[in-house]
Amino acid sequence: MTDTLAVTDGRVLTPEFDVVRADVLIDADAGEIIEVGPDLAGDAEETIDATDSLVMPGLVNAHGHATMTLLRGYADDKTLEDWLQEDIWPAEAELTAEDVAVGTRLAAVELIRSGTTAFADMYFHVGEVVDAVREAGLRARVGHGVVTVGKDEEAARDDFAESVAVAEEYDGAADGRVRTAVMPHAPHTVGTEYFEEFVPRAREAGVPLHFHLNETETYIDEIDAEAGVRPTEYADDLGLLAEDTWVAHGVHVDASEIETLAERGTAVAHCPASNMKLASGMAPVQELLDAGATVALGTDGAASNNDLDLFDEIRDAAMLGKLAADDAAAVDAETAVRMATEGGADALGFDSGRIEAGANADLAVVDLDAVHLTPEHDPVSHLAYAARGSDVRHTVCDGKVLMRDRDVLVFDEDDVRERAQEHAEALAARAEE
């Protein structure tokens, strides 16, 4: 016999993003959604109740590195490059296998509390990511990331060749909600040789590809004096664009580079909060979207946000492509809510991001009995700028109730902080040592 969901005498938001009066019937043992109608509780085993809240599709996060929450904090209000440089780079150097364990746990807490069921993770140790996304219950997309810049042609060609093969051995793991990419830093801290040598083995894999691209002028600049070109054709010519590549960032893509990346069907993955804190520009995201390019959202780590609250990045990115784009029309309410869930999705390749039958079943209840979200004309602008993360009642991951009333039911949320705080100043220590 099926076990059966319903979340019941809420609205819903439908991918044609009207709202409307509806319960949702899940087949918790397929993770899919049943049915979207009316009076649907008697047909479920369990309920959880929406009244006064909105039912949208769970957030998915296209970029980032989960583990980093543990360096939420730890170095602020520097230029990319000395951020990483003085600060991430030498702390990332002292990480051990449980500390990724330890903040992979933190982040998935924080996901979840805020309406999050998807996520990408470009980081090291991957199968405690792996470990920590079979227990949270939620739906993830990971990849060793690989850099070989100051690392001699051994190191290098192992570090490659473990992306690959990580990303071969855990595709389909957690029952089937991790999927795995082969995720190479970037243009610019990857060498030309160990594109050539390992991108044609990712294909013949079939294992996506996951990178950043165009992230400050100055990577480009870099690219440009090595190769002759920008990073987008650089990327194109050894073989790294395709549909099922996702980028991160695209802060300074050119008109030419977006057409590109609308050809070849490369989604893009907007990190508006990092890429204002570290003032590395503004994405022309409205131009991406009119040359039919996908757009997602992404937190990118929590040491350049700092926090993986996707409610956020819906908010900034609405307002910031309208300013990158001088037009208060421009990237507007429900344009930002799709980039965070179905863009998302498509970028990842979930078939999520939409409340309809055959779906994942990935929800996320948002509470709008509050003052911030008072009086209500329209409940999508509320969900693209006034709504919080802290709004958020009730999470779903396919089919299974990750957080029900506020309470996350996975995770022991006070243990998992504690370790966390622990874990993080243990690292901090060595790291300053």
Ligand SMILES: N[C@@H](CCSC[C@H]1O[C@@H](n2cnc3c(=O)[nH]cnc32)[C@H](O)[C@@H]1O)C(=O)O
The other form holds:
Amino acid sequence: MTDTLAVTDGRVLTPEFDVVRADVLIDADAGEIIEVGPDLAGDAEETIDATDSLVMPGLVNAHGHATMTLLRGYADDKTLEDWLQEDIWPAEAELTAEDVAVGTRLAAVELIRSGTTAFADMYFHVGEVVDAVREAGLRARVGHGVVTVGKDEEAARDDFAESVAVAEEYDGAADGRVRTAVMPHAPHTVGTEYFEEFVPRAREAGVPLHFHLNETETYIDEIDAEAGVRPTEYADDLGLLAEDTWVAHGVHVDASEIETLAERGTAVAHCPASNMKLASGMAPVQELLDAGATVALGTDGAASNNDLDLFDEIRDAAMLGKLAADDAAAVDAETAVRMATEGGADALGFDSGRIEAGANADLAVVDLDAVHLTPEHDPVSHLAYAARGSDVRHTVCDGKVLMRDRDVLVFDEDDVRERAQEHAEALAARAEE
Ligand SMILES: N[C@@H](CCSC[C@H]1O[C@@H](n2cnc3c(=O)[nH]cnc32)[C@H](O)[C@@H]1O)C(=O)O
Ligand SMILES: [Zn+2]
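Target state, the form predicted in complex with this ligand; input state, the form predicted alone:
Once more the chain from above appears, this time first in line as the rest of the complex follows.
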């Protein structure tokens, strides 16, 4: 007999965005939703209570660098270029595999606490990331980030080759919860000849690609100077754009680039908090959506955010989307919540982000019994504009309970925090030597 779990006595956010009273019955072994409907508790071996709560799809963080939690608050208030070159890259040069293990666990606890069940990760020491994901019970699309600028030919080729090898090695790890992608950092930080050599190899390996696109004007100028075209056209010519590819940011995309992304089916992971903090600009999210592009949400690394609470991104995406469009009706509440759930799942290629029979059992149960959520006119409005990660009571991923009544079950949280503090201090000391 299969293990079953029922989420009982709550209200459920349906794929149509109706809110209905229903239980959710889950096959915990298969990690799938069996049924959504009334009175299913009797059929289950284990139950979790959702009284006064809203059961929503687990949030999907579609762009980030989990280990960068160790650099949270390390360097703030700078442009992207200065911040990376003066602070982040020197610190990352000192990062060890153990730092990645510790930092990714810290990120995992934060994600679970705020109802995120799937995330994307572009970093290095990917084996450590995979181990942390396995232990956390989360779902992730991970990859090794490639930078070739400043490297000699051999080191550059090794870096890209490693990204392909890592993607092949770990795809399907952690009972299939880990999927992979080849992750060249950005069009301007990887040389053309390396894209030409390795993109076909990534396609042969059957894995997606993920990279930063048009994050700042400076980055666009670099491609313009080198190739005389917009970066999206440059990426398209190199075969980088496809349905299973998703890009981060897409801040400064013009009308023809928006059309290209939509035509290729390449999703955009919008990172509003990171874009505001680094003053990168305002992504034309409503225009992307109107063109038919899939838009997901990401936090980016914690060092440019400075947390991993996707409820902030939902709210920021709605707010910034209105400002960018100069239209208060742009990026409405439902749209913003959809980007953080089904948009992210579609971008990352997971059958999650919807609470319906047959989908992955990835859920967040949000406690609506709170002063800042009173009164209730429209729960979807609350999810977009008033709820926060700390309102999440239970987190379920792949049919397993990762957090119950705000108690994270998969890690010793105090131990994770203590080790993160130690590793962050030692890292900062090495970087300043
Ligand atoms: N193997 C590469 C590492 C690339 S990982 C991905 C990189 O993205 C960097 N990163 C973090 N946030 C941002 C951002 O907002 N824009 C661009 N890069 C970022 C991060 O610091 C990390 O170095 C190397 O040898 O340097
Ligand atoms: Zn990034």
